[in-house]
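This document opens with one chain alone, in structure tokens, the form predicted alone.
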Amino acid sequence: MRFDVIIIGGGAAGLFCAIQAGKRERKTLVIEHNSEVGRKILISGGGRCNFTNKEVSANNFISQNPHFCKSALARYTPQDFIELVKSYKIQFYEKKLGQLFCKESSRQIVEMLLSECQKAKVEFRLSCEVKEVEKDENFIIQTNQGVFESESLVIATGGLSFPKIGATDFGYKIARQFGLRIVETRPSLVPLIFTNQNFSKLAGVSIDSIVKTRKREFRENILFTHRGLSGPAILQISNYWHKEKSISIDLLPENDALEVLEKNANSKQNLDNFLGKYLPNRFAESFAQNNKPINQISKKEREKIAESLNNWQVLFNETEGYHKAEVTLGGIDTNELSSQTMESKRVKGLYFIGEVVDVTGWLGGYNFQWAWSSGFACGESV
């Protein structure tokens, strides 16, 4: 069976892909192992699917390259995406720092880019194993339902992240096989292990901080596990966190602790007590270890309490792994691909787009921009 373009991978890179080669009248195949496309996109920002972010740029992404992703970027932005939303009538809401969410369900996004791919007549085989791929004058695909060839080969087959929804190596499988240089990969946009603390006592609990790495800070919420961190700052620095250095949260970032204890330094009031007006009272009370009053603490002591409370240094051990990870840091090396068109430079007609590409958002609906960005580019040259 012969196609113009074949996709491996149905989820938000592959099928916006689909979409725009179909739109040119190429006869385009998606093939996708699991018995549903869009998986991930359905279990995204909580069943609502954060899916794009009002303000965009190459900053908000990790690349050895941090220059790939603005051509891409700039073909397809966040406003087109939003312009083809609402053309489907589907309600979003903005929930906070630009990001966007269906009102309803992230089903209503995959419906979406269905319907998109009917109109372009995009063929699709569900449940369908790709067994071997190789390269004569076009690509041809071996799987269980048949041989597949095509002059374009198109690999959109995300990370490894969620496997339990069928994230595999696939892609970086097929680079290797065609001599592609592959940056390491590790699980991101993922809660954090303790290396030698124990706050399992406080699983729950939840508090505004800034987290601060040398090169980045983010303030949102963070949120004790009974075996770390996670909580939006964490999972956000965990694209920048590195195993031998410390991590600094403000766990009052509205405050100067060591001014605030000075002022009442005069206090009878317990400390557990007076920092309960500022932060959760579970932590206060755990934090607290040697509870007295405030009139009875040093200025010594007053300062190494404020600096733990503006500037605690955090070692963790390790991530959550990919089964918590919400993407895949590192992947297909960005100097192996064209900007432009995503295509190989090294193999003709041979492209890869989102997740696999080494190319990492922020939390907040940066990957799934990724996603539709690069997969029009590649759509309009296949």
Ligand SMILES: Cc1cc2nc3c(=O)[nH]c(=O)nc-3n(C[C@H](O)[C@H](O)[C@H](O)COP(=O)(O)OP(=O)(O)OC[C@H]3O[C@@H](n4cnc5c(N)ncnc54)[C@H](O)[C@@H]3O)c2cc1C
The other form holds:
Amino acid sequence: MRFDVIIIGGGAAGLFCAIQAGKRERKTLVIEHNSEVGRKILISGGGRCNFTNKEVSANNFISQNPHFCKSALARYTPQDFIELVKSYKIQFYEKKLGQLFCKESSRQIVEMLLSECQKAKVEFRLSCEVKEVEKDENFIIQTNQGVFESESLVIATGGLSFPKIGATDFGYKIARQFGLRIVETRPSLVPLIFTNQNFSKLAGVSIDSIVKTRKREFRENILFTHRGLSGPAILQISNYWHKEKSISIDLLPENDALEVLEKNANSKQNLDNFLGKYLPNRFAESFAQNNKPINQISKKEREKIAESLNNWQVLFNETEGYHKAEVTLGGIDTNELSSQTMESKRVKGLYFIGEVVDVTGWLGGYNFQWAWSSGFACGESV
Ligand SMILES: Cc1cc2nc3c(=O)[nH]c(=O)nc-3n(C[C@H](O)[C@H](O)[C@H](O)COP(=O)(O)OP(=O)(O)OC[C@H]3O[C@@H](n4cnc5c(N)ncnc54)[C@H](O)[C@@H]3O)c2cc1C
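Next up, the form predicted in complex with the named molecule in place of the form predicted alone?
Everything in the complex follows now, all chains and molecules, and the chain you saw is the first one.
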């Protein structure tokens, strides 16, 4: 069972790479341990797959080498993927901030990829467990379905997030086996858990906010959960969060809270009712713990209130973990790979693509674009 190219992992990056390799008439096999390919694509974007973003640049990615992703992103762009989606007459729309979603279902994207694979004569082994990988002249892959051999081996097994749909540490194990460095991994695009605050009674409250670290800021909604915060703004900032550093949250991005309070310093209105004009009532009530009319609040207290509304400093202890994270931050050190082809600099013929590599995108279609672009770059080279 000899192939030119074996790809382990039939997710977004693996399938895309297989299509390009197959089109070049490379005899290509995809090995997937699930009974179907593309499970993560199916559940992505709430079942509608945010398959790319209209505006993608290296700025939307986190990596120890921020330049690494540039070449692949330039060679296979969002527009290229949009053209492919259009050619299959898949209806899509922009939800917000350039994020493109299927109108009907993510399944259309998987079907499109499978149809392209079929055209490119890609072969599949599903429910196939890899037991061992060795390299002689070629790669020898021992599985529960027999032994396969190939000239090129592509690792496209993704990150650690969502283990319940088949995520494994296989890619990192192979990297270690062949002596490649790995940038420490952790869950990301993930809800965060408060260090020592409890706002569980606010669970479900959502507020348009600006969320900041020293490096980055995002303006979108935050969402109170039973243990901490979630919502798009928090998922975005989780890519930049560090345990010991607080995150600043501006709960009133349209207003200078102190200015608003000063203008109303003589008002007899209770603080909770007053804040209810700007913020959800449940939040306003809980925030105004020692509720009283504004004209009975001292200047010093007003300053403190304003500071906690425009610059709430929040410490988080940990994330909700891989079972709730959309991606894995870190991965195969990009210094180990060619940015043109994704091939290992140490081991000829060994490639890593997609999320297993230390390139992590923002929320909003960027992670799939990285999967398509890195898969394409590799598929052109294997
Ligand atoms: C709930 C959720 C929603 C998301 N929504 C979006 C979105 O809308 N837009 C976006 O851009 N990104 C989204 N992402 C992130 C995106 O899905 C991933 O970044 C992307 O799928 C990574 O592609 P990949 O091919 O590298 O890995 P995956 O798509 O994870 O594919 C890896 C494949 O390898 C297989 N595999 C793993 N281990 C083995 C093994 N040992 N042997 C054989 N096969 C193996 C897996 O079963 C899987 O099929 C979402 C992620 C999650 C968890």
